[in-house]
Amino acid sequence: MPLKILDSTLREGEQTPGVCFNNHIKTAIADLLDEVGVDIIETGHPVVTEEIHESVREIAGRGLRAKVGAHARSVQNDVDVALECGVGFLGIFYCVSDSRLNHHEKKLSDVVEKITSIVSYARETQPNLIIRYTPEDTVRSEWHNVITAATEAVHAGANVISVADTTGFMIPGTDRSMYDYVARLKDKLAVNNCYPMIAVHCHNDRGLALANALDGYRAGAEIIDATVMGLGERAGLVDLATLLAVLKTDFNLENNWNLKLIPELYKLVSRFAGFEIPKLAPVTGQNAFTHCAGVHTQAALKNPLHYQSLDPALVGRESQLSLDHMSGLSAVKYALDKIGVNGLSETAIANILDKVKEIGQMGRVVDLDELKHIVNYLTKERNNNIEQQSQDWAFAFVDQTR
């Protein structure tokens, strides 16, 4: 079965402290996610606020290609409100760990009965609904409890069992391996005559969310949860852009993803979440495809793959060169050519490089506009022939105004 991507920016993403999208922005985000090509858009928990209820209903009614999903506790009213919104995917959750059961003074048998009754109710109410059951904190819950709850949920009508690494607990290559967990779960459920899709929901508390998600996929998971910018509780989830880029380039997935829309999507979410995209973020950060050190830029000008393993064009971006204290003559000559300055002596170019380095040591990057002023200043004459070239170039230059 082809891998499906579930984006939870509008649900888990809003659990990031301080993040709350207005409904017109949620609609815009959902539209872009649909154009990018995610399979499931998790839009929220409708009973939390009337605004969330309205946004879930509005997005579900937009006729998107993606399945539109909602979140629900194992409570009939939650299910009723979600289904009234017209969603095609419903996520039902209930933790079955002994510590949580003891805290609430509940027996596993009673909780499983509650879960199965709600799943059965949702299935009977909407036969074509995709139903996901999530044992919260799956990977730290007792194995017997997870298997019991998951088996009964599938028999009651659940299509998907989600392995929730709720606290970012899993570590690849150890006895807390997501690969091993997913493989064991699929095997055990098959023994119980259960063949649901397996989803992985990986938190990033240890910085391993992406690695764990890929481990889950390698073990047979059919759904991976992600969010734009990795938004979510605490350290967030798997970053959507990085996940898609790796799956496309390194796992060669056949898909219809339009990753060139990633910059537009991230700009929108970043602006209205009030979170800047970290400059060092893979794929989407300002520095992700920027070459700085002299040795790097010299090699990259000849062949970008010498110092980058992802093609920025994949996500609608281009490689950049940075002019600062780390720059060398190759970068300066390339930049001078780009602004139309030719015929300078080697001494003049060396002086320009010295000035670029001086400015770089102040913690600034020299953009092309400032480079024009440096040339005019150091050559002691006004150069009216300095113009930005209109042709395409292999490299852009870092723009200080971004």
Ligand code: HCA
The other form holds:
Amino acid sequence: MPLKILDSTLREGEQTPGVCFNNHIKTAIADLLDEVGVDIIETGHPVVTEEIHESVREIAGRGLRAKVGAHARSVQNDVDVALECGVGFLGIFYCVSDSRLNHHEKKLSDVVEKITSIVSYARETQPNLIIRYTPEDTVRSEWHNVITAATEAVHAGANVISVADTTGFMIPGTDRSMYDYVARLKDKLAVNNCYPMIAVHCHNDRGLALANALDGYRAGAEIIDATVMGLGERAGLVDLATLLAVLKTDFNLENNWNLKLIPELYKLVSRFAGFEIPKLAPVTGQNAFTHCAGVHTQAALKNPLHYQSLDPALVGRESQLSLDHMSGLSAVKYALDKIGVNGLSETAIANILDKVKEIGQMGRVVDLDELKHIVNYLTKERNNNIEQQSQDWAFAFVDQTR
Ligand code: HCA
Ligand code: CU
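With the form predicted alone done, generate the form predicted in complex with the ligand in the same format.
The complete assembly is shown below, putting the previous chain first.
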């Protein structure tokens, strides 16, 4: 099944409190996203600030392979400003839940009329445009309202209907299943003679964004929204790197993604978002491919697959071992070999391991430079032959499965 990836780091990601990328950084992020191979880059909502307006125009004019998108309310001026930027994708949103309609004292029919007139206006202004209509908070909105608005939007010219789990409300395998929602939506729209692409926009409030997005995909969604580091409102969105790694590894999707660029992309976004990549983050975290406990390192040294189900090479990384209080002899021997220390007695190696464990108990990891000092200290001689290593906290070992 064809699947498109929509990255919203520059739109939803900038809705993370405190995150604001300069335009030269936005452009660099867009270039990297394009090289990674995402299909749609949602660049922002141009009427929000003049800077965003400028960046949308700039990115739309860069001749990227990806479709460049902008966000717009159901307001003609928003559409005009977005289209003047030269985007090929336009996301129009309007919430049709009863509670929102009541709050604004609006009738569904009036709102649907507004949505359809804006969609047709955009369609007439730019016939090749990809138009997405999102009934914001789709999954908590009344089914009838969503179907009415989506059907009319498609008739007016929308190509994509996005199922927004705006509050991260869905839970796989329950009566709030994204799988069931997407399947039902497709069936119902088909009855109404509508065959739009379905997108899923899953927030991570319950930590289930990725699971819900994959559920949506399995039910036939053709677009998944994600952001670098999962940036976005509150707990954010689906994390792009994890999504791509899982799709590539476990769903066997036809793709031209270059995931080796993921570390560079994440470094850039993390630096300018001012957010550290959490050490435990899947795929991109510092620890994502590091083995620690003695039993693990011993087995992983023989074959990393014993304790890994994702290949770090997918994202240009290597498996690593860490030396601390959990370490065993095999990890120490391997590390000694790495720094060119051979021929030590078993007792000397055991003493080194004791020292490593002692340091580990203080809550530190022994890197190769420190290991060198430990060797010199315990062997009571200065060993000038020890190789210099630059790694600061762990070391790579060869993945024997490759
Ligand atoms: C928003 C809310 C939104 C919209 C998604 C969309 C959501 O910030 O406007 O337009 O497809 O989560 O519903 O991000
Ligand atoms: Cu959102």
